[in-house]
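For reference, the chain that follows is the form predicted on its own, supplied as structure tokens.
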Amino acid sequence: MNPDLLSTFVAAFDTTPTLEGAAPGRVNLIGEHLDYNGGSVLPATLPMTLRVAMRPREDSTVRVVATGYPDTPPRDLSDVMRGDWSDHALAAVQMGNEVGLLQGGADIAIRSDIPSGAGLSSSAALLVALLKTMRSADEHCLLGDIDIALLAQRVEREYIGVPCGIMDQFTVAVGEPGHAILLDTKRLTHRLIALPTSHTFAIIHSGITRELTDGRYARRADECQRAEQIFDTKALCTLDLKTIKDMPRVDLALRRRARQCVTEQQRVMAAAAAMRQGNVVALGELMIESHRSMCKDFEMSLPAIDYLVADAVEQGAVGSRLTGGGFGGCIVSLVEKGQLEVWSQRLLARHPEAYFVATTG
């Protein structure tokens, strides 16, 4: 067990943990807001990790400590979500009890180098890590990694109240280092694609933190649901552009949301093909087009992020785009490995509020 995690647990609970687990962060290379609209996405795991240590309890108490977060009072399995940072841990334990992975509360310690509010799936990593940890207590458990991902998604949707898709949970539960995942979120089929060898995907935090629970992510999901009803489809990504253009009396914003879903789906498939072919130029162009669409059609970017993306390209990135749920967080840029250090230094000198987070390798 990670010694720092162990010491955190012992200091908080005056006992030792009996279970441990971990999950990585993830970056979405292209395909935002498609996983709840029947589309495909192209994420990849990151070399950063969230680790958990746990000791199940026989009573209904849930105690949680996390490095970098303030102390929080003990929770109970009967508690509702209260907007506290410990909500996700509590909800994971509640789900564990619902499906029989636990029979009671738990003491939990968390250490993570995945920044929260950055669009790198720190919450999905926490849920997957906790659920996998609970699963490890039963060697006869039949739940696979995809099952764990689906349970983590249920926690977000049913307990936390975030209408998320499956991309984040699936990626951190199933992903492999050095590969992107072409994930069909409707059929839950996936294909691993090797990342470029000459270039890396660099993640830069804009300095603007956002939370999925602040309402803007949910508003976009609601708009997509309304667009589905208007266009009479269960998957916006399967529409064609002519249908979107010709449908009468459709609110302009909803028409734009549908157009983003259709064109982004096309870009995902083209990006996957470009990656398989080793065509980094085409891949970079698709990333730039994706950001333009997110800015104009999905309206999920911010001026400061647009400037950061534009400067990333100006300083030498082949492509760059906002990644994650939007309204803050990180950008991802495709950069030649030999130019990464100089590129990042020049970019951050022009954007002192931003900072380097990681690369895919």
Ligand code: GLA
The other form holds:
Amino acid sequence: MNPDLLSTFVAAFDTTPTLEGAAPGRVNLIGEHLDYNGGSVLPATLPMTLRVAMRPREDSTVRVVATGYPDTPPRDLSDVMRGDWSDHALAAVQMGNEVGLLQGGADIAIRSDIPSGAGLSSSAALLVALLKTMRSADEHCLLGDIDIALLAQRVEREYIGVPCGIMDQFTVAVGEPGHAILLDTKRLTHRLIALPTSHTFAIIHSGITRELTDGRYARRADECQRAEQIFDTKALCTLDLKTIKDMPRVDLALRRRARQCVTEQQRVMAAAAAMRQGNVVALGELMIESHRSMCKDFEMSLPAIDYLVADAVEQGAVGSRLTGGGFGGCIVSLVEKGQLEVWSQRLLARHPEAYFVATTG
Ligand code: GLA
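To test you: the structure above is the form predicted on its own. What is the structure of the form predicted in complex with the named molecule?
Following is the full complex, with the preceding chain placed first.
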């Protein structure tokens, strides 16, 4: 076990952990807000890890410590969510009890180098790491990694109240370093695609934090649901542009949300093909186009982020876009490996509020 994690656990609980687990962060390369609209997405894991140490308890108490987070009073399995950072850990333990992975509470220590509020799936990593940790107590457990991802998604949706798709949980539960995952979120089938060798995906934080629970993500999900009803479909991604245009009396904003789903789905498939062919120029163009659509049609960007994305390209990235749920967080840019250092120095000098987070590939 990671020695720092072990000492955090021992210092907090005065006993040793019996179980451990980990999960990476993720970055979505292209395909935003498609995972609850029947589409495909193309995320990749990040070389950043969230680790947990756990000792199940026989009573119903849940105690959680996390480095970098304030102390929080013990919780009880019967607690409702109270809106602080320990909710996710409590909810994972509640889910563990619901499906029989645990019988009681737990003491939990968490260490992570995945920033939260950045659109890099720190909460999916926490839920998946905790559920995998609980699973590891039973070597005969028949739950596979995709089941773990689905349980983590249920925690977000049913316990925390975020109407998210499956992309984040699936990626951090199933993803492999050095590869993107082309995930069909409707069928839950996936393919691994090797990341480009000449270029890397650089993740830069805009300096603007946001939380998925702040309501703006849910508003977009709600608009998509309304559009589904109007266009009489179960998956906005499968519409065609003519149908969107020809349907009379539809609110323009809803038409735009639908158009983002349709065009972004096409871009995801084209990006996967470009990545397989090693065509980084085509891949970069698709990322730029994706950002434009997220900005104009999905209205999930901010002027400061549009400026950062445009500048990332201006400074030499072949493509760049906002990544994740939107309204802040990180941008992802495709940059030639040999140019990375100079590129990021130039970009960050022009945007003092932004900072370098990671690369993948
Ligand atoms: C968040 C959600 C995902 C997905 C993205 C947007 O990360 O958790 O399910 O919808 O936003 O693509």
